[in-house]
Structure formats: structure tokens, C-alpha cells
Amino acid sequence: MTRPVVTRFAPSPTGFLHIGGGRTALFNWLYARKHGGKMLLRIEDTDRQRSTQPAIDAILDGLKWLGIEWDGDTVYQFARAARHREVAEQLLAEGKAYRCYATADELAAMRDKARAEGRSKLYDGTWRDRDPAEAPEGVKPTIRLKAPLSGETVIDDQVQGRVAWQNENLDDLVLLRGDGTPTYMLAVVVDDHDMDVTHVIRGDDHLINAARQKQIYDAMGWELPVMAHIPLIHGPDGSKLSKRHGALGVDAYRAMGYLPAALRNYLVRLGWSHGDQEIFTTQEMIDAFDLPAIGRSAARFDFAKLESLNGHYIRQSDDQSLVTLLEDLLHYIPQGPAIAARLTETTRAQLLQAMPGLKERAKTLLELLDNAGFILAGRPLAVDPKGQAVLTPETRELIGRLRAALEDVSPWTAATTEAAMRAFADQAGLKLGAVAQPLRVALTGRTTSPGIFDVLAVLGRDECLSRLADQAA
């Protein structure tokens, strides 16, 4: 009987959930969902000096925001240290591992000699077949795997194809340190086996680890999971992804105003393709995703493409959900608390009313918030430099006359205010644009905004007349 598919995402909690980790989690999640299986979450917190609770919280929060749900309880690797030691002791008892009493200085000398001779195998096997009775006093031994000395270790990788390593170049890796703590290599193998993981999908920087881990699987007589090592993400210039390229935490993308669905869609297309399709619903991703369709070369991160995709998702979103997303964004940006203080039932209703026009011009939620600034602005309105240039003594006098013309408009709608403005322009012998631009600056503080008649309708009669009075001569 075929085993049910079980994947896992296993981050180290030494920092935020970075964008590459987000993609790895997404690929694991999609594969599990496609096959009706499970995706498990394991926090690899064995590095006690660098693992932190804030980092764990950031990882869990980032996954939830991206919409990636894991199955079952979160597993913490450090809590399983006794089980890892048990396996090391079993290998020792079966003669498949041995105690190594080499000191730190001896190991350093071995490494230096190996490098000088151009050898990749850094440990010379000194204690592999020695009698433990020869052990020096006061040295706490490590436990090392008795790795095969000849032949090759082979991984049939779903992405990389067949990859082989000559065993003569691979060290007897350490399973248990001198202080009794298990190494990463041992812990990962034991956890994946005990958690019934069938598919290991991770970055190709772990490819050499796969060879070392397979040797532990073989020594224990355990079945090796299917391996899929995905290429890393590079910057637009082809170099390793750095912070200037976008190597940021998922939380940074939230603060920059990206929608989770857009970021998910963008990440799935980084290194994986399905014909020429660019935009996927979540279900379409699940249905189409497969490991052999992942390319072997590094994917390139492209902010312009992400922005364009995000703009598409904003335009497709319903207006109320965008108002909710804007409110959520305020928790993650420096100016958020000040803006949140101006959110009332009235301004929320105005945001909702203005949203059809606002969302057509925004690629991110930050842009959307910026474009909606005229709704949330306090009085007197802050006018930007371009707007200040429009507010000459002549235009301020014009604004005063325009206010008088608008004062008696009833009912107050986009259509009735437009009619009043056009009538005023005709009577004054002015083109509509000569009236509209001073009006726009007086109402929004800027020279660009949604349609001026929509602005009038959204702000309402009292607020418009008050703002016009503030700027009139």
C-alpha cells in the first residue's frame, strides 16, 4: 500500500521567515494538499544560543499571514533530544558508530592537513577502529557514524536528477557532540523518520546534507524519503539574493503593502511554471503543482513583476476586504497609530465609497493608503509642494468664489457638484481644468487624486465647504 504523502517545513528560528523560506513552505504545502496528505511544521531549535522565541513567533505569524496552514501540533526539535541520543547509542551498540576522542587541536590539525593536500575529507578516521581503552583522560568523546569507505552515495532527486558522491570523500560525520547534544544531521533524520515524512522538499543548499543523511538512513535500515532540492532565489542581476534585492522577512512584505494572495502567487512562479499561466487561484496552484516542473536553475526575484501582480490582486479584491486590509496594515507601519486614530465610522464609510476609484491606481496597499490620504487627513489640510505652487493669491480668491457656488448644491452628489462646477466655469469664462485643479489642491492637498467629482461626493458637503474655507483668500 502506498504511504500517504507527508511533507514538512523545518525552519531554524534564528531570525524572521525570509522569502526563500516562505516559498519552501508553500511548495511543501501545495504538494501535500495536491496529494491529500499532510504538511507538518518542525521548528529546528537545537542551536540554543541563536534560537529565540520572537523568531519562532515571526515564523508562525508569517506562515499564517501567507495562508499556509500546517497539520497537527508544531514539533520542536530540541524537545526530542533524548530520542536523538537513543538512536546514536543504538548505532554505537550495533557497531555502526564509534566514539571519537580527538581533541579540538587534533581536529584542527587534521583539517589543515587535508586542505593543504586538497582533500575534501577532513577527518582522518583516527578513532574509527581504535580500542576505546586507549582513550585519553578528560576528553569527552563525540559519537561518529561509521560511513562507508568505498562506493558511492546516490540521491535520485525529483528536481536535480541523479546526484552521486564518492564515499571516500565523505567524513564520518558526528552524530552526538562531546556534551551529549545531537547534531543537526542526526536530529533531522530521526525526526523525519519518526514523523513519517515521505517527501523532503527544501533548498538545494541542503543537497550535500542529503548525502550525509542518507548514510544515517542506510545505517538504521530506514526508508529514505523522496528528495526534492529546489534552487535558491537570486536577485535580478543573478547574484545571491540580498536585502537590496528583496531578501527580507515575509513581515516586511506585509508592511510594504503586498497582499498575501499576491505574494503566494508570485512565490509559486519563482522556479516553477505551468505553461504560460501567470495568475493562479489557490486551487489552481494545488491542482497544477508538481515537483518535476521545478527548474534546476536559480529563480530571479523581480520587484516590478511582484508589484504588477499585486496591483492585479488589489483591483480584483472587493472593496470591503481592501478597507479591512488597510486597517490591518496600520499595525505594521510607523505612521499606523496616527492614521488609526482618525478611523471612524464616517471615514470607514468614505474609504469604502472611494475604493472603486482608489484601487484602480494602486499597486500596493501603501499606495492605496497614500491615495486615500485625503479622506483620513485632519484640518487644516497639509498641502504638498506641488499643491502649494497652485495656491496663488488668484487661485485662493477663485476657491472662495467656488465655495460660494457650491454652498447651495443639494442633494450633494458627484453629478450635482459637477453641474455646479461647470456652470461656475462657464460664467467665469474659465476652462473646467482651471477650476478643477485649485479645487483638487484645496480638498486633497495634492495635484493628483481620484476624479474630483468623486472626491467631492466622498468627502461630503460639510467637510468640502470647511476645507475650501481653509484655503480661500
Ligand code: GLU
The other form holds:
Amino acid sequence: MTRPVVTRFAPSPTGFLHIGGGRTALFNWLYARKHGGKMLLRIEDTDRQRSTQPAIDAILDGLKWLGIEWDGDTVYQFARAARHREVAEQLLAEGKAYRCYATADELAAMRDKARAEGRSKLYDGTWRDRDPAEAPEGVKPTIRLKAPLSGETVIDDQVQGRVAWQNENLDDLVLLRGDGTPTYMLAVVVDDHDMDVTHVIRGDDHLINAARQKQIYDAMGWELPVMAHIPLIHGPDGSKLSKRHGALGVDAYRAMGYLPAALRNYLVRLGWSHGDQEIFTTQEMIDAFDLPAIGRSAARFDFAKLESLNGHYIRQSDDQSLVTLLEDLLHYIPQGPAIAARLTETTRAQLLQAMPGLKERAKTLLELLDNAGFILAGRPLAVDPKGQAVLTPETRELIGRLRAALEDVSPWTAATTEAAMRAFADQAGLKLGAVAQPLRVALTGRTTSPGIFDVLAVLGRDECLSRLADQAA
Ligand code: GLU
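May I ask for the structure of the form predicted in complex with the ligand now, the form predicted alone having been displayed?
Once more the chain from above appears, this time first in line as the rest of the complex follows.
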């Protein structure tokens, strides 16, 4: 009987949810969903010095924001240390592991010697067959796996293909440290086994660990999960991903105004492809996702592509959900509280009304918020330097006359204000643009904005007349 698919995401909470971690989680989630299985979450908090609660919170938050829901309770690795020890003891009892009494100095000397002789195996196996009765006083032994001395350790990886290691090059790895704490290698294997994990999908920086872990599986007689080691994300020039090139936490993408759906879509295509399809609904991703279609070479991060996808998702979003997303964004940006203070029933309604025009032009929610600034700005409006240049004594005087011409417009709509403005421009012998530009500056504080008649309609009569009065000579 084939086992139901169980994947897991196993972050170490030593920092935020990195963009690469987000992609690993997404792949695990898609694979589980595709096969009607489960994705579990295991927080690998065994490094007590570096694991922090804020990092755990950031990981959980980041996953939730990305829309990746894990199944069941979160497993905390540290809490399972007794079980890890039990497995090490079992291996010891079965003669598949042994106590190693080598001191730190002895180990250092062995390493130096191995390196000088160009050998990758750093531990010489001294205590493998030595009688524990010879153990020196006062040394707390580690427990090491009696790894095979010859032959190969082979992983049939879904992404990397067949990968083989010569056992003669692999050390007898430490399972339990002298202080009784389990090593990472042991903990991962025991947890994956106990959690019934069938598929391990993770970064290819763990490929070498897979060899060591396979030896533990073999020693325990446990079935190795299917392995899929995905190439890491690199910068646009092929080098290691730097901060400038996107090596940021998922929270940073949220604060930059990316939509979770856009980031998901971007991440799924980062190293995985399905023909030349670029845009995927969540269901399409789930249906199409598969491990062998993940490429073997490093994916390159491309901000421009992410932006353009994000623009697509913004345009596709309905207006009300964009207003909600903008409000949510305010919690994550420095200027958020000041803007939030200006959210009222009126400004929310204005945002909604302006959204069809605003969303056409924005690649991120930050841009959208910026373009919507004229709605959320308080009077008297701050006018940017380009706008200041438009506000001369002549144009201020023009604004005063225009205000008078608009005063009686009723009802106040884009069409009626347009008609009034055209009539005004005709009468003054001016081109429409010569009137529209000072008007735009007076209403938005800027020289670019959504269509000026839409701005008039969205702000409404009273607000427009007040803003014009603020700038009129
Ligand atoms: N905790 C490891 C990491 O964050 C992942 C371990 C694994 O997936 O096996 O890199």
C-alpha cells in the first residue's frame, strides 16, 4: 500500500522567513496539495543560542501571509530531544553505533593530519572497535554511527538524479554529543521518520546531509523518504543572492507592497516551469506542480519580473480587496500610522472610487498608496518641488478664477466638471492643459496624477473647492 504523501517544511528559527525558505515551503505545500496529502511544519530549534521566539513568529507570520497553511500542530524539534537520544541508545545497543572518547585535542590533531594528507574523512575511527574499558577518565563520550566503510551511499534524487558518495570518504558521524544533546543529523532523521514524512523537499545545500542521513535510515532499517533537493536562488548575475538582489525576508516583500498571490506565482516559477506558462492560479499551480520539472541549475532572482507580475495581480484584484490590502500595508511601513490616521469612511470610499484608475498604473501596493496620496493628504496640501514650479503668481490667479467657475457646477461629476473646465479654458483663450496642470497641482500637490476629472469627482465638490482656495492668489 502506498503511504499518503506527507511533506514538511523545517526551518531553523534563527532569522526571518527568507525568500528561499518561502519557496521551499511553497513547493512542499503544492506537492502535498497536489497529492491530497499533508504538509507539516517543524521548527528546528535545537540551536538554543540562535533560535528566538521573534524568529519563530516571523516564520509563522510569513507563511500565513503567503497563504501557505500547514497541517496539524507545529512540531518543535527541541522538545523531542529525549526521543532522539532513545534512537541513539538503540543504535548503540544494537552495535550499530559506538561511544567515542576522543578528546577535542585529539580530534583537532586527526583533522589536521587528514587535511594535510588530502583526505576528506576527518575522523579516523579510533574508537570504532576499541574496548570502552580503555576509556580515559573524565571524557564524556559522543555516540557515533558505525557507518559502512566501503561501497557507496546513493540517493536517487527527484531533482538531482542519482547522487553517489564513496563510503570510504564519509566519517562515522556523531549522533549524540558529549553533553547528551542530539546532533542535527540525527534529529532530522528521527523526526522525519516519526512524522511519517514521505517526501523531503529542501534546498540543495542539504544534499550532502542527505548522504549522512541515509546512513542513519539504513542503520535503523527505516525507509528513506523520496528526496528532492532544489537549487538555491542566485542573484541576477548568477552570484550568491545578496540583499540588494532580493535576499530578504518575506516580511520585506510584504512591506514593499507585493501581493501574496504575486509572490507565490513568482516563487513557483523560480526554478520550476510548466511549458511557457507564467501566470498560475493557485489551483493551476497545484495541478501542474511536479518535482522532476524543477530545474537543476540555480534560479536567478529578477526583481523586474516580480514587479511586472505584481502589477498584473494588482490590476486583476477587485477594488475593495485592494483598499483592504492598502490598509493592511499600513501596519508594515514607517509612514503607516500617519496615513492610517487619515482613514475615514469618506477617504475609504474615495479610495474605492478612485481604484479603477489607480490600479492601472501601480506595480506595487506602495506605488498604489503613493498614487492615492492625494486622497489621504491633509490640507493645506504639501506640494512637491515640481508642483511648486507650476504655482506662479499667474497660475495662482488662474486657480482663483477656475475655482469661481467650478463653484456652481451641479451635480459634481467627472463629466460636469470637465464641461465646466472646457468652457472656462475657451473663455480664457487657454488650452485645456494650461488649466489642467495648475488644477492638478492644487488638488494633488503633484504634476502627475490619475485623470484630472476623476480626481475632481473622487475628491468631491467641497474638498476640491477648499484645496483650490488654499492655492488661489
Ligand atoms: N532546518 C534546516 C534549514 O533551515 C532544514 C532542514 C531540512 O529541511 O532537512 O536549513
